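Have a look below at one chain only, the form predicted alone, in structure tokens format.
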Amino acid sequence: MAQNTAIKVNETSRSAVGRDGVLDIAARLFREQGYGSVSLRKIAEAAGIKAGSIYYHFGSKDEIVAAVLDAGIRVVHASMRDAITDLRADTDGETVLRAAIRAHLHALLDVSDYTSANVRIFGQVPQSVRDANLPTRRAYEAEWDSLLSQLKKDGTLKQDVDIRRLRLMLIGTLNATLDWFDPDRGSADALSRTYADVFLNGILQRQDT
């Protein structure tokens, strides 16, 4: 009886792995192992299902990858947008920029396998998959461009700042933390404060003249 019950529980857990469950597992594997090392069979094994069962939800590995990439951008985009929206309308520009940086790092390092997987494997996937992800990526970049342009307009940023280059530097630098960040040696929130201080105040000691 106990054995039959265990079998039924196991079968139930396996059948409960639907499209979202497959994506959750795939995102974790891509984050941990990269694109090339993760096969459909490996995803199926981690999900506790037969490899053929994946085809009920996805036609190929790259279809899974495309879904993971899109989800990863949407998670960080929503995190950043919500962080800004939650601020008072009269919040100063420096606080707004700090909130955006903190939200990006929080989504990347603390919240989502999808966001981490996106950063880790984007350069590894076929060009056709990268091209499919570009509209979602461009929408997030446009969110940053809009924010930085507003900060430039209200005088928070210098008038000679190139918005596109600043956005590329910001997002690129924040994403690179995925390669070395160790939560045992500090929090994402503390890291965001350090990065914001550098971006906003620089690193050189200015001499009074």
Contents of the next structure:
2 protein chains.
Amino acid sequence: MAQNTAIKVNETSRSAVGRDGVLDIAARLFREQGYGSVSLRKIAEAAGIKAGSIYYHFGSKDEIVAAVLDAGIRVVHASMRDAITDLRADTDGETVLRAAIRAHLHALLDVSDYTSANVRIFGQVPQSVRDANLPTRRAYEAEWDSLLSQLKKDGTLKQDVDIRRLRLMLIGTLNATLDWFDPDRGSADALSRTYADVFLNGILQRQDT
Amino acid sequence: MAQNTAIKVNETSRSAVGRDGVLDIAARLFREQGYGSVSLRKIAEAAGIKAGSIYYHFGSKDEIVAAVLDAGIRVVHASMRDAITDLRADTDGETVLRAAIRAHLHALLDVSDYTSANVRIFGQVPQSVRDANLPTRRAYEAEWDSLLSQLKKDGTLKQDVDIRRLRLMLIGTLNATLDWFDPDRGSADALSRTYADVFLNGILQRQDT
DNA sequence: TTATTAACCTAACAGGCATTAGTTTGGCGT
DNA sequence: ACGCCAAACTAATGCCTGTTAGGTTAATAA
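Just the form predicted alone so far, so send over the form predicted together with another copy of the chain.
Time for the whole complex; same chain goes first.
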């Protein structure tokens, strides 16, 4: 997200944070502290500018948080889609699903303040901001539903699973990780393997074989 | 939580909401709107009193939210413990785990504004309030760890599961339900069965048998 | 050199916030 | 009938919030 806009960006004054810089900092603060306790003055201070200056880049606080939310979904969507698109066409269903889970968790825990901020504050922002984020969300959800439907059709998944419910459960589980994950206690990658193991095979000791 | 305190409660003026009434209303508003957008004035208005009057019952806003958080855990803890205690001593492990999952989801979705408020706002409240809630939380977590450890010992669960990680995953998944659950689309009870099915057996089509 | 402009600053605004102190009400036990 | 006291009210405090209008800087383009 720190990438330049299409137009050339002028390295003006000594330290110009610019729109993207403000957005980066806002995303980080939202992830760390939640929505309610992050004021424009806090964002400005962290960016090294004054609160009023933010209005040069954004029309309102809602516009900032909406931009953060949207970028958050777009990042994790791209991460997940790339992960499953990069696989060979004949990859087995289980491997594809594992890759999707790993990609989501990777974006959430390792890569993006935007994605983690989205998960963290979505339930705290004004209704209008939530609504504005819905189309982007639905596109990501559709990507999952498409994947899960295919896995069901090709016999990877049980035939009695409810796609929507499974997707809600799956993403809900992955996102909930944000509340307790500590990178010092284990990698997101190892965690994603545990998640996949549980979802695919369950935790019950099996007496077959 | 609307129960009277040990001491006799005097039905004083025409409509005395009292401490418990204020707390009930606060819990409901916190569940519905989150922490940040619920002011003392909103709570007071919903209770039919003025904002300042709340200070007769509570010393601060933090004290209110702390009381809500604590009650939330105590309710779900009691629900879960009762559910597994009521079972016969020779009940098989799978059934016990299913009962625990059902009880947690029942408290969260069907019964208690306090429990749902806790899950919803815990990540939004001041650090000091979170800390005050930790002991109660740890007690509930210990109950789960105890149950899961026993199920692992008696061979119900796979021997390579990490208890702590499984508990975090399990409770995280159940709590995440709060973000999307719609009672019009299905009961919490049916949902708990789906959850248990997935966690116990996984979603993979099996080619054994 | 001059004009332009992106990026910032200053200073103030009205409104909402939690909190406080002092006052009033009205039912209960005596 | 009297006094007590739980449970409310009124009115004000200072602080923080998002937001606005108008002024400043400094680098670039002509």
